[in-house]
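This document starts with one chain, in the form predicted on its own, laid out as structure tokens.
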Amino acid sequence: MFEFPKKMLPVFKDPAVQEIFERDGYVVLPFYNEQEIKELSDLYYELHPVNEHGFFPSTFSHDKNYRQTADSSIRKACERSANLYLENVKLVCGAFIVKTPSPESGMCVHQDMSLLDESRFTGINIWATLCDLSVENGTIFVLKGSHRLFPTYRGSSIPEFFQNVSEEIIDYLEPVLIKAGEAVFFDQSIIHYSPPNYSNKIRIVTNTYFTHKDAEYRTYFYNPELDPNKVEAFEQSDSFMTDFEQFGNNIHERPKVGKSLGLVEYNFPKIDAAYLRANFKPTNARELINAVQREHQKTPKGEGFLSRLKGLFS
């Protein structure tokens, strides 16, 4: 079982940046100009496969094709404000987040899978909308504080350590409300939420992974079968993100790519709910989301509705 660094490894330029990226675990800045969000949006729409539905990453098409091109499309556009922000990084992949306007489009609460050895890096990404984020159209949440609970190895074989607490921790979330051009760079391993699209547009987003530029790509599988209590790690390439063929299907399955490293040990930690009421303060999260929820139920079709939330939250 591994620990995590004493003190992250410094990647933004100003340090009082770094320094309240360590503590929350994420940090929001401008970072699309409009001459960007208007090339990525012309983009999207001339890239996206016509089957896309409900909460549908780039990552997860099966049009190599399309996921190559938006991959080196976004790193190219986030080079701009990457140069200004951040120092001794890599720009690993880039990725559209894309949710059409269904009841579907919904993400449940949980950790991005592990990339790399945590003991040593800290992998981040750059969540950046290409239109202002409300709670309607699906915004992220996130339960700040989270990316430094347990270390965690994630992927969607491995138990997560919050499973028996899901639901309950919405009622601690804190939503993200940032305007076109804004950017949440957040840590892998913060625990995060959004719920679905309830507007009439789709809602782009566009997500790029970057991590120290001496790290090394690490992912990580369990099968209780072989050992109950140890995970394998994998060793990967730089290339994994837009190579790997299983994260849109038969992702629970051993990875098909990557060199076997053997088993490492693993406590699988466990929360309960008398852990997230002594460690995190309620938020009204749930009241917002079942507010946007009850308003679109009632709403004729097509009919936008945030005038109509407009007063009823501080």
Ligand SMILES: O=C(O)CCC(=O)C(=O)O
Given for the second form:
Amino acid sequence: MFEFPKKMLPVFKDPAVQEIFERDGYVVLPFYNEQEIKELSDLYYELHPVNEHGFFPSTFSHDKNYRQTADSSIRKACERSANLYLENVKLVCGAFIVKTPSPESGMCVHQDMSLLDESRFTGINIWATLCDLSVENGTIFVLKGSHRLFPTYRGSSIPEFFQNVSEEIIDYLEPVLIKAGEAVFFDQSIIHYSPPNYSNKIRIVTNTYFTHKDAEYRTYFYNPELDPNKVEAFEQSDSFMTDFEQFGNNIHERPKVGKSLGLVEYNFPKIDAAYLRANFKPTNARELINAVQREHQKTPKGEGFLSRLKGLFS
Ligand SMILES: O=C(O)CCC(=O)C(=O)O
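The structure above corresponds to the form predicted on its own; please provide the structure of the form predicted together with the ligand.
Below is the entire complex, every chain and molecule, led by the chain shown above.
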């Protein structure tokens, strides 16, 4: 089992921003200017596969050209602001994350998969929006401070420490209500969630993953039959995120790429509802989400509604 570093290697130039990030697991900053927003929106409409629906990150696309062009163009568009705020980092992967209007476009309560040795390094997403975000169009919600509850190995084969209380966690989340051009920089180990896009417009954000310049990629896989108390570590290349073909596919299987570094001990932490009550203050997240859902049921918008309407007239 590993421990978090006593002191995170700083990546923000401004110590005050670094402090907020370390304390809360996220920080909101202005990011894209109007021209960058326009260029990225145009690029999305030029590139995106027509059959996308629901929740769709470009990293899940089977179209390698889409994945790679989105990656290089988004990383380039990020450079101006990244240079303003960050130091000693590498921007590893850029992607579009799109939610078409649909009740199926939500993303469950989760932490992102481990991509590094987190005893030394921190993986950070710059989740930057091209449109104003609201609870209605499916903004992100975070569990403030949850990035430091337990050191974890994360991947689709590894049980999550909060899996028995995923639903209850919603009562403690904070919505991140950011405007077009703003970004939330969040630690990949923070617990987060985003409800469906119940508006009548597509929601497009970009996500750019970065880390300290010296970090190397690691992923982790759990096969209890091999050893119930250990996970297998893999060394991966920096192009892992754009080249990995198993994302939207056979993600639960042992990675077909990377070099196995062998088995490492893991204590599989677990929390319950009492733990949440003792450590977090309830918020109005569920009320906000339910209000949008009730409104949608009264006056549905988006794909599900349109296809039902078409069904009535065809
Ligand atoms: O884009 C969203 O709504 C959620 C993104 C997310 O949860 C993720 O990238 O891990």
